[in-house]
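Given next, in structure tokens, is a single chain: the form predicted alone.
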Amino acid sequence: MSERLVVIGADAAGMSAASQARRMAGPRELEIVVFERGGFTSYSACGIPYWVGGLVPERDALIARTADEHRARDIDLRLHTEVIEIDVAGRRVRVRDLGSGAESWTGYDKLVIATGARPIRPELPGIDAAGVHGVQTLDDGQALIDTLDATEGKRAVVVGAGYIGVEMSEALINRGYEVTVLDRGVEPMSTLDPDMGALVRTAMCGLGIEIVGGAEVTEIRTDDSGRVRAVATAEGEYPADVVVLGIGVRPETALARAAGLPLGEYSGLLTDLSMRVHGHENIWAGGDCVEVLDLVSGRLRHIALGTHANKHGQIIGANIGGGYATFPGVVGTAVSKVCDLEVARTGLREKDAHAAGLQYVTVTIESTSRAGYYPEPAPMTVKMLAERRTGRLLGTQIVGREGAGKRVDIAAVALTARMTVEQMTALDLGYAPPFSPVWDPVLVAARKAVSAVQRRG
């Protein structure tokens, strides 16, 4: 008799888990049912800003595998169907068909929770007004595009200057909007230290984006029809024909909380190395709804990235399908861009290291993407943190032009291997004048960090 696997959520983690489980277990061994409240599956949420901005010509380019393709692989995928309750003791879920409103129960032998994350919507007057958008799903992206196409005015306010806020501000500039970014931080990109965030601010201002730091939004103001007309802060009012929320995301774990499943400090589900939910042998979770181990600080974090979600799904599917796989943790690597400025980070920021009780040194160097004598060398700034006594690499941030961003992968590998900055200086990296100076910028920073560690004893 076959078992039934129920998966809640049909994007990266959920469909990776379902697909991997199907590859490892035949239809006679495992029935797979996937519930998805939206209308799309297996898509790149990271690509939405580029679709909104016109760099990606059509929505379907972001879809890696359609619902029909999944169904052809013996996966019972049900779109526009929302799971509204998990009965852990009864091993069943209650679902609602969003078209008809009909509700029913579906039993499971094994359950995967891949509910993702939701955009943060602060409880402010007017936050639900017409013209105010969060951007997390393809449906969200389509709704924003529809608003932009129908709006006569060309004034946009982006609330928040993290990855989403920065990328969406560029997308709106590309669509001909005047863009103001309101952020609580002094500098944009709080995932960087403020001195590196200042470099991002300079680039954004160069695009014509107005950035207001230290701005606490107090109200979304509307006109007589209930449509957004301005965003208010304690210091002033900023006219807006459309508002995009780029404040960040939180784990979507309301279902899990109601079911009594264990949640962490950031409200993400807690799992073991196999992605099995703590204390529940037949329930797994992955993607943006879980917390993961930071291999540098040793603490749990919530990091919403498609790279992790796909890995989680592969691991869950392997374990459910009879194999064995684990997810050891992350080092916090991320990369983005503003126009031609590339922004990357991995490991700890200064405040992260301080919070973890680590003593550290920092160094910052200026270099170029290729040999100085080769045509068009692009500038970059590299900041590196190392543990004071041991010299262990703690984190790296890179801001620069072409060729800067992906250099962060060197540091990501070094962090995973727990290398010291001195060990990094001996790395045998590729060299040719079109690609790098003789000493790669990351290794220049490592050399300087070695000297800083030695000076500080």
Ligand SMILES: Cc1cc2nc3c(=O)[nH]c(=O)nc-3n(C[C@H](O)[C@H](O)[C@H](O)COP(=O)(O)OP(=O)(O)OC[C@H]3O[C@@H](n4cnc5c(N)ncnc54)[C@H](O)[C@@H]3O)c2cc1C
The other form holds:
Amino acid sequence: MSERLVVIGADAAGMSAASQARRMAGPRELEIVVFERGGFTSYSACGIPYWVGGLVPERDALIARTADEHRARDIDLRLHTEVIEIDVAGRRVRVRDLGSGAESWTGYDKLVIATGARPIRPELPGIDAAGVHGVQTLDDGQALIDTLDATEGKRAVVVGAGYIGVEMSEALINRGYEVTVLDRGVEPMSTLDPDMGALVRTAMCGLGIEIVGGAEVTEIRTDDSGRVRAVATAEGEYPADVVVLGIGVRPETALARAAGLPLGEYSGLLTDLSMRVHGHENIWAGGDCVEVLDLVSGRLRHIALGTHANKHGQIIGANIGGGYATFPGVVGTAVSKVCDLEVARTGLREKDAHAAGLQYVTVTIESTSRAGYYPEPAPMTVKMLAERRTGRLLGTQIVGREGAGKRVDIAAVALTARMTVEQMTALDLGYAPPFSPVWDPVLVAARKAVSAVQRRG
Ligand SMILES: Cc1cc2nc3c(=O)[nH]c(=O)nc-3n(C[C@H](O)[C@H](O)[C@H](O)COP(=O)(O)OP(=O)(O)OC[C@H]3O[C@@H](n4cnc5c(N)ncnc54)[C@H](O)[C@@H]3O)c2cc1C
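Show the form predicted in complex with the ligand, please, the one above being the form predicted alone.
Following is the full complex, with the preceding chain placed first.
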């Protein structure tokens, strides 16, 4: 007899799970129903800054697979349909058709929760004014583009200097805007240590972006027609024709909470290694709505990244489809760029290491992306943390120009393999003058870290 799988959320985690389950189980064994409250499936939110900035010419390029393509693979996909309740005991979900408002129940044998994350939207006066935009979904991206097309003024304020704020600054610069970034922290990119964030600030200022640290936004000020005209902080007022919010996200787990499912410290769903929700044999969860194990600190964290969401979905789909797969955890790798500046991190920052009770040494080195004599070597700074005494690599941050960002993957692999910085120095990495100096910058940092570990004993 056929079982029914119900999936809530039709983006990275949800559709990876549905597609993988469908690859492994035919329609006679498994009926798959997916509910999505929005109008798109399998879209790349990661591409929104490049679409807004004009690098990607059209929205549809960001859609990896449409609803009709999924339907052609025997997945019953219902757009503009929101799940409003999970009845765990009754194994059913209550759904609302957002077009007609009609509500009904759908039973399930297996349930996947892939509801993603919700952007933080502070309750400030004027926050809903015309011209204030988030960038979480394709609809948000389209609304922002419509505003940019219709607005004559060219002053933009970005609230939040995390990677989304930083990427959106580039998009707005590319569209000819004067950009001011306001952030509560002292330095941009709080996913880095402040000394590395300071390098990002210097480089962004060099690109003509004004960055105001320690800025607590108090109000969005509007003109007589209700359109944004400025963003106010305790210290001053920043004129704005458009405002972009990039303040971070929280797991979208209101449904799960109401259903009594287990949530962690960050309100993310708690799962086992197979992505099955703790204590619930027939419910899985993945993507931005779950907490993940940080393999370096051993703690649970909420890290909203597409790279994790896709993997979670694959693993969930394999397990539901009759296979076996597990997700061991993450080391916290992320890379982003603003114009020609590349910013990358993996593992622990100093404050994470401190919070985990680890003693550590840090080193910072300057190097280049190519041999110094080869044309156009691009500078980069690499910071590395290693555990005191053992020399285990704890984290790496890189800020630099072309060729800097993806070098962090060397450190990500070393972290995953729990290598010491001494072991890293022996890594057999590729070398030729157009690609790196004879000692790759990451290995130069590892060598310096070995000395620091030996000195500190
Ligand atoms: C601007 C931007 C840039 C980014 N850049 C990167 C990047 O460079 N690299 C990277 O790794 N990650 C990046 N990300 C993060 C990445 O997009 C997310 O981590 C990823 O989309 C998470 O996938 P998900 O399936 O868990 O959640 P989502 O993509 O949020 O999908 C969840 C879906 O569930 C639906 N839903 C929620 N509740 C319900 C309900 N009750 N009923 C029905 N449907 C529901 C939502 O409408 C949504 O479509 C970026 C995100 C943004 C916004």
